[in-house]
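Here you get one chain, nothing else, as structure tokens; it is the form predicted on its own.
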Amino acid sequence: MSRQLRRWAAPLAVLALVAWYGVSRRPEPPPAVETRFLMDTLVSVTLWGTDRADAPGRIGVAFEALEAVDRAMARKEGTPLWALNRAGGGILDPATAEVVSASLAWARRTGGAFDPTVAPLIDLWDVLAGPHPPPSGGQIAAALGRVGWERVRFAPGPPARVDLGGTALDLGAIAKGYALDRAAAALRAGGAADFIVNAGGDLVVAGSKGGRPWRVGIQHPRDPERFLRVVEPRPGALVTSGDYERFYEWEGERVHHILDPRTGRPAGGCRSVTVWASRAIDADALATAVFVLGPDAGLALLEATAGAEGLVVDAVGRVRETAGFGRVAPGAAGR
């Protein structure tokens, strides 16, 4: 969605969260599955228990919902968000207004650990360009001078309007979650009850797999051949943020794409964060915020947030989780 995601057709080996379907002991009809390249990643829609005649239409509607969000909220030339940033504000369509409103609410809730105005920092670090010297302290300070969610003035309308106050929006840390929610809503409206929508490893789960739970592997942050844990999530969303998704090494340091909007530098307290929530938009924002806050403050935020649970791998590889994560995503060590 954002420049953070651009140019990344993420291979399955490095997905933050990979849908994993166990081998059944009894024969079952295969699910209906379609995968496309969208939002600069691989996106798959998997239906279970849907008549073969109905599956293509339902899957198509889900992809239409995903594509509509991408067209509106990707930060690339020609999109409405690109035009909004160039103009310094303006009128928002209802979907973008909903995401901007949620972004500002999460920024306030997290004390700025989640901040939708990090676009200047994303452009400055340009992690996707590959190994290159990190920016200087002066360059970081200059970019930070254009970052700050408090400067944004949002009026819900109708019509909704926003004044960016000299900042620029990047919705890449929340819009994919919103897109997943829209796709899930479209599937439910079309009569589907059992499905997974997986966007580059971030996913929404509904119903079951023939009466049994879906099984999902959480990627190990340092070994792409292993799962950290295999879980059976309750209906809802599972989203992961990790320092292994988009990064390069420079003089022994890992330079990755999850930037701390308070310091202007890559956040250093975690290797990965996986969040479960009933809505993907909330799980998406929380995963970023917890990663930026670090394991102690991040887990405290999750424990204080109703309806959210999470698992954190800290900077030295220790795994910690909220008291309720095992209830919403029971499972065992991966393999």
The other form holds:
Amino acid sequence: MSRQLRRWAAPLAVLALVAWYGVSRRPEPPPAVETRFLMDTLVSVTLWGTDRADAPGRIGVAFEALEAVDRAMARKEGTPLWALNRAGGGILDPATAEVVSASLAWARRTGGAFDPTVAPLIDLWDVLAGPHPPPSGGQIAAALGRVGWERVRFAPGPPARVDLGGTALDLGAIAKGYALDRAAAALRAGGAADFIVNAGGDLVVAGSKGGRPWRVGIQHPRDPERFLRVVEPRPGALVTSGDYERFYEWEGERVHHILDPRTGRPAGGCRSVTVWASRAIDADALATAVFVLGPDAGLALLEATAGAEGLVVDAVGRVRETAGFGRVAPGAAGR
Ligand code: AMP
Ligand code: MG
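Other form of same protein, the form predicted together with adenosine monophosphate (AMP), not the form predicted on its own:
The next block holds the full complex; its first chain is the one shown before.
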């Protein structure tokens, strides 16, 4: 090494180190986030590492995808699903056909624990109306008489067609998951790779947060101030069904929105169920089904389902999980 070079070697090395440190410590650009109220919950879309000038457009397209699903598949007056139920069947648009087809497949796979024809029971219990006397045994039996996914005839088409066989569809346990998948697809199509779409705790994650895993809290089913666990989910979907989401208390009993199609009453085996799967439509259907089945049968179903893992809080607050849950949703360190 020449004397000249030797003279500069040390300062150059320091400079290089400072430059490297500066680059590695460069503050992350803040994420682009937008939150809207839809599907009866707060939905936020967060993008990371994207050109911020593009972010509003990309986020807008994701919300359009979510809103399109809600417009088609909510059971409120005037929607296509509402009209389909009134007519007892008819032609389905491709998105609704996909969700109805998946619903019937999950109904079959879960032995009817997940049943998209629970609409008459949901109306009978009317949990959203607030505290009121629960329905009588006779009323429950009458509503159950109009429930049964096996009576639905689905022809994939195109165009897809359904005959409801005297039942009515409620896609509330699966459409949000489908909407999340559509939002994720819209974001990917727009070039985004690192994002999280969170619909009231049900979410899809993709990529990372500047090289670090996304970190999310699983709601504690009895303490809204607390997380049950903070996890770093692998890319995919994490969906929770809980008896704390929509409920009222009546004479010491919790009356909530997840109904057991075998009894016609709110399912009693769990407080909450969280499911990871690569698609949110599957995680959503499974979370509801496992909730209805209860911890033992529910965890067995998850263990037997490839690509799905889950965590259950049982009726007394005990937490149980599938053998692989920690692999797809490891607990975050340092919390
Ligand atoms: P989730 O929060 O995904 O568990 O969905 C709950 C919603 O699904 C309820 O508000 C009802 O609209 C509907 N639902 C309730 N019980 C069932 C069931 N056993 N199978 C399918 N959908 C259900
Ligand atoms: Mg669900």
